[in-house]
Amino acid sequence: YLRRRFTYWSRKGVPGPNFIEYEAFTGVHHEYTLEAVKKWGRVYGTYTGFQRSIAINEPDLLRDIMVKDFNIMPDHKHFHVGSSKIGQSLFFMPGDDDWKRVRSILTPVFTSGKLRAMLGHIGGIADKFVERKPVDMRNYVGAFTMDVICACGYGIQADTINNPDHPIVTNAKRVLGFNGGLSIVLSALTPGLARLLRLEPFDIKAVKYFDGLTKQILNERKVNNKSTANDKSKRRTDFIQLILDSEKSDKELGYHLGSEGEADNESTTGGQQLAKKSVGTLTQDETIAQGLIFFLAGYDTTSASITNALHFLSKHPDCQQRLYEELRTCDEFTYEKLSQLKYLNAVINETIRLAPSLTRIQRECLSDYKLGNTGITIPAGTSVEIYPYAIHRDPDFWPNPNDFIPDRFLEPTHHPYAYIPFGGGPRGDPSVQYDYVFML
């Protein structure tokens, strides 16, 4: 049995391991990727736990798999998240009906307005972030981090530059704190199992924290709206407001114009239009969820990414040199000015391009698909694996892979799916341009 479970893919003549690949696991992740990516190739068959995988990181088919034939993969990789309400956030929905609703209820929240409204949190706390003094870069900019998403998530002024003992610190550090026990391991490789043992990949006792959290900020809320529902200037902006208010438009919110009808990036679903206006509202529940992910996705992977940009540009004193003379022009950073500063954001990308947040983005095929001309069909139920860090050191789409060079971003020439730091189409992140606006 065994053996024929893991000669699947060498018996249909596709290349690749006839094995876990453990080492994915047991090493450092992005170098494994990149690594079996230079041995195998951009398309190969492997095992993930007893489910078939493959890995495919050619950008003209994730194409295909992200945008053209969404309908065929809408689903991230399943896993069991316990008795948490985090399996109602948005990220690990199943692609269905009830997921295209939250997703066009979530959208509207980052328009451009929304996001100008928001801006005014991050400047503050930037304030208080500029120091004279020699400082672990790494867990200062997690401060900053934590105290930029406790006020554009939720409002609250945590100030965990010089609290770092905050309950909200403390408890969101045990929830993202999992070691790679067990638990975590079943519920991602074995998630039916995990679920007949009523496992709990995160820490209860913090996401229970969370839920009440937020449960006492929509409960505030309800009786703060019909207080200043007349008076806009006292509306909050931040994001459990926008949730409550993503029915009503930016003009009717009395936010910046030119705003709305942005665009919804490669929002087509395999030929079916994604809905532009909200449908119904949110329970509670999945209200809780997206404040939840909004934290705990946001917090990590955005203080790592501002931490490697510091690192690069203090490598590269002559990009730094470069990015000082480019800021020095910026008489005010609203949203409009930083959004211009074309070396800025080159920077941000090459830094995201070079060390992306997410290493491996995972999508479960519904039935099955053949892949573009390859001459392989995928069966229903397989796990397909894309790596961003391999793709984005791919010499053949990026000259130069292994260097800094933010230039690569002014007049850019790649593929649109040999950059995905933030997957792509319908189920890429909704937030990106938040994500976005923070860095800057």
The other form holds:
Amino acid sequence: YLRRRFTYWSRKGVPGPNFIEYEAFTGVHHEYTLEAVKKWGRVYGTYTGFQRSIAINEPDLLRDIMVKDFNIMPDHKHFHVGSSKIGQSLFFMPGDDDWKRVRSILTPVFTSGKLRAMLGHIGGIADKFVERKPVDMRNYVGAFTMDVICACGYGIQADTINNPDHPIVTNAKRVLGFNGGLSIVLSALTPGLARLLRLEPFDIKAVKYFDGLTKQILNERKVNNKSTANDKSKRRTDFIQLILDSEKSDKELGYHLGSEGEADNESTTGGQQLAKKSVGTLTQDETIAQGLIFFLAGYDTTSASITNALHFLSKHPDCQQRLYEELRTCDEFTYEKLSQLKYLNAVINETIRLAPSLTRIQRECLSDYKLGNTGITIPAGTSVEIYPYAIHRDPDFWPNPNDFIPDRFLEPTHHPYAYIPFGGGPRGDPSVQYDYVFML
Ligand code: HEM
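Based on the form predicted on its own presented above, generate the structure block for the form predicted in complex with protoporphyrin IX containing FE.
Now the full complex is given, and it begins with the chain already shown.
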């Protein structure tokens, strides 16, 4: 039985290992992906635990998988979330009608009008982090990121550096830490078995804290929203409030619209269009789950990217000088001005090319799928593994792939699916504009 299972791909003539690749889980993941693609090619068959997987790192095929044939692979790889409400968050939902509804409600949360309002929170927090003494950058940027997520997500001023024991900070860190160990490995590799064993990959007590916090905020807002109904300037602009307001347009809410109007937050995720207007509302549990995903999806990704940008700049004083000169031309960091700072944008883009936060993006194939003209048919139930780090360092797509060269993003010519720090297609990161406002 085992021989048959683990020789599936070789019997089909698809290159790849004939057993589980332990290095994929035990080694440094991004280095592993680079070596694996060098060894087996951009498309190869593999095994994730007992599950059949296929690694696909060919941009044309990725465009098909993520956009054109989205209906065949609308889900992220299935993961056992346990009894926690996190399962109702966008990232972990199967790509069905419920996911479409939730996504259509969350997408308008990131319009330029609302981001302009959120930039106020971020700028105020950033000012407090200006220091003229040596600091541990990873911790420092981590505290900044935590403060921004608490403010933009829940409207809470955490002040993490001076107040590391604030309950929202300690509980967020517990959720971010997962429960560690075997439970998380089994939940990812063998979700069926993890379900049977009733494993809990997330810290349930910490999740309960956010449950209570969100309910309390929702109750307060019901009262507050009535009293501020006639004074739009007093309305909160955090994630929870924006979800509550999701049925109203930016114009009704009094947000300043950019020249592009409201449909401005889908360009970087493959141009795919879901409903532009939100459809329906979120239940209380769904709102709690989206708040949690704000931490889970937003904390490590942004704080690591900002720290990496600072690291690359410290190694390249010439780039640092150029950036300094560009920033000196800017008297005020408004939403419009941030997008006009071409070199700053190029530095961020080059940072997340060299060091993408997610080194593995996954899809679950729901029915048999003919993979382009490769002659391979991917059977239903197979997981698809996509490795941004390996694609971003492929010399066929990126000359001098290991060098830090922000200039390559000033007039980019790359294949759109050779650059996928935020994934792509309808399942791509819905918050790309917010992520840039945060990092810039
Ligand atoms: C540098 C920062 C970030 C990076 C590089 C990043 C990257 C990604 C990637 C690669 C995916 C998977 C896309 C796919 O499967 O095609 C994703 C999904 C997602 N991200 Fe981010 N992310 C970042 C920040 C954030 C932040 C701050 C938030 C929250 C506001 C967020 C919310 C989400 C959500 C909700 C999804 C799931 C979307 C869905 O399944 O429909 N991300 N992100």
